[in-house]
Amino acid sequence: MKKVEFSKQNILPLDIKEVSKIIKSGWLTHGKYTDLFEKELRKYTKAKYSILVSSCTAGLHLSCLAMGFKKGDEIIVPDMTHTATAHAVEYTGAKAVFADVDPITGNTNLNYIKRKITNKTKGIILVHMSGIPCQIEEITKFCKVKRIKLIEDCAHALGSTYKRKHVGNYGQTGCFSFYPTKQIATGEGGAVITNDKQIFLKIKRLKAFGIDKDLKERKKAGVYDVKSLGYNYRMTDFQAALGFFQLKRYKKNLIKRKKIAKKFNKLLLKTKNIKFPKYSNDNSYFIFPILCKNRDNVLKFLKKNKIFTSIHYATPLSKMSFYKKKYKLKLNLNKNSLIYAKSNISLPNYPKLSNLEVEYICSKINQLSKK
């Protein structure tokens, strides 16, 4: 085997194609591709509304705008996340709360959640981890009861659903990623759905310098107003090229992502100091997590059988020193996410990785679990 890849993007040469005749045309942004793109994803998502925007880090931050939050309150978020979740709740001036995990899928539950709540709680943040449903209907029952706003972050769950609903519908706003990793990718990228028309209109609006008319809308070239603070958080139309003809295969995509899991969970059942989330049709499976002791030896044996690997992630933000030192975090704040950091390691998980590279994959983990 020469080498097995941690991430393939799947881009195909029409893709590059067409994205060349856009270059060419000059129209880079405000283009078609952003309109199919986006209808594209609400027809996916079965979402009423979908926004393009630069990355799921800004997703996440026009939401937490949308949604008010500001200083003095307090947002929940998981202590095993990316960082870009708690910075979009700082971006607002409002406070982001760690919430403990569980500690093999790594997502947040309403039992964690309840220890956080005060009476500044406004919003919670969910994480679906490596592509993983949180149990999301009594999390969205508790936060109705409890007035909270609640976002989803989706960054891993594209093709993720909870009950035959995607991930992304339960929450006032859902935020994808569409990162060279992930299972559609544009380079830098990512999206908002939503529900709620006054939700997407105030996103849309925020996305682009609080600018009230698009380009459509404009009777006159130039002529438009602005009527709040905004940013410019779009995305460029060669992108959208490249998300929209991703998407218009990712059924096939999901099907080849879940065999592999499927062959994953067979060959490394059986696998001492291994252990894994069970195996759920529900569950895009973005990577392959699984768990273990003695981590590094594991990464640095792998590494050496040329098998390339990740960690989602190898930190929880409460120990990240911004964090740490800003709120004099305590320092065995949430024990399941320390656990859980210290031993996640992320297989790849991808339509171009082959039946041979699995079973070789496997096959190196099992002979290091029998040494």
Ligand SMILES: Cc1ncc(COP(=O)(O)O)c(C=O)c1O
Given for the second form:
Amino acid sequence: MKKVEFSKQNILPLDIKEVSKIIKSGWLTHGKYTDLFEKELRKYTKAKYSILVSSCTAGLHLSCLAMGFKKGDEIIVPDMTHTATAHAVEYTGAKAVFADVDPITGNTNLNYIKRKITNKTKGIILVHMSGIPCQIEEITKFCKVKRIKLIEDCAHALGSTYKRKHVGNYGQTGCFSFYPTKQIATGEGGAVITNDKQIFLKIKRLKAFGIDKDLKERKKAGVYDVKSLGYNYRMTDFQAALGFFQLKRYKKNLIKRKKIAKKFNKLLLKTKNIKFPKYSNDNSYFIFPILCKNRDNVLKFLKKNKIFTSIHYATPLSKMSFYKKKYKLKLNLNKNSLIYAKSNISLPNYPKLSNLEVEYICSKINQLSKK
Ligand SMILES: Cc1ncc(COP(=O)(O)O)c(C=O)c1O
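Compare with the form predicted alone: the form predicted in complex with the named molecule:
Below is the entire complex, every chain and molecule, led by the chain shown above.
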């Protein structure tokens, strides 16, 4: 085996041909592919509204603004996530409060959330780690009763469902990432879905400088009003085209991911010293996560055998200097998050990963576990 990459995009020569056509056309942003990709996202997720943005971080930031989070508010986020989840809260002046996670899935749950609730809690951002849907129904119910806003960070979860409904539809908004390692890649890029018209209109304005009319709505070029502060969080049209073509084929991509996950599941089921969440058809398998002791040894061994992996994530956010110092956080705030951070490895999962490669990865892990 030459080497097994951690991630490979699903971009075809035809996509590249179309993208170069767009670049040659001179219409690089505000174009038809932004509309097409947004429409395709609505069709795929069954959300009423969708807005393309320049990254998932931008989508999370705009969602927090649309929720009205501000200084003095506390927003609960999982301790085990990308720093973008908490940063989005901090951009608004509100405080990110870190909840512990399940030691196998890496997802937070109602139990851990309740421990962090205070009378300042105004919102929760849930993360569907590795594509595994959170126990979202009970959290949604809790939020309704407590009048707490819910944002879903679906950066890992395009194609993940809970009770047959696409994730991102349970909270006030759902935010997706199209970073190069994700299920769909546009370079940088993201999207927000929502089923609330007012939130949609707010985010649409916020993403483009607070301007009251988009290009198509303007009667005279250059004539518009600015009714509020806004940002430039647009996605370019050639990125939108890349995303659109990949999403059109995504059903097949997802079937392949699930097949690969089933194979990992089967070949690693009896492996000593490793654990992983049990197979679920609701999971879109951004990666195949495993938990192991002596992670450094395993990583070294896999690398020696030219198997490339990743870690999501190696440090709980409560241990990151910025948050630790700002909020004077306890050394080991969330026990499970620490365990998860020390033991998780992300094995590759993408449609181009061959059966032989999966078998090779598993044989190496099995070989190590017998040592
Ligand atoms: C859980 C999570 N949220 C948010 C982000 C930020 O996404 P982006 O890079 O599109 O801003 C990431 C990035 O990987 C992530 O893993």
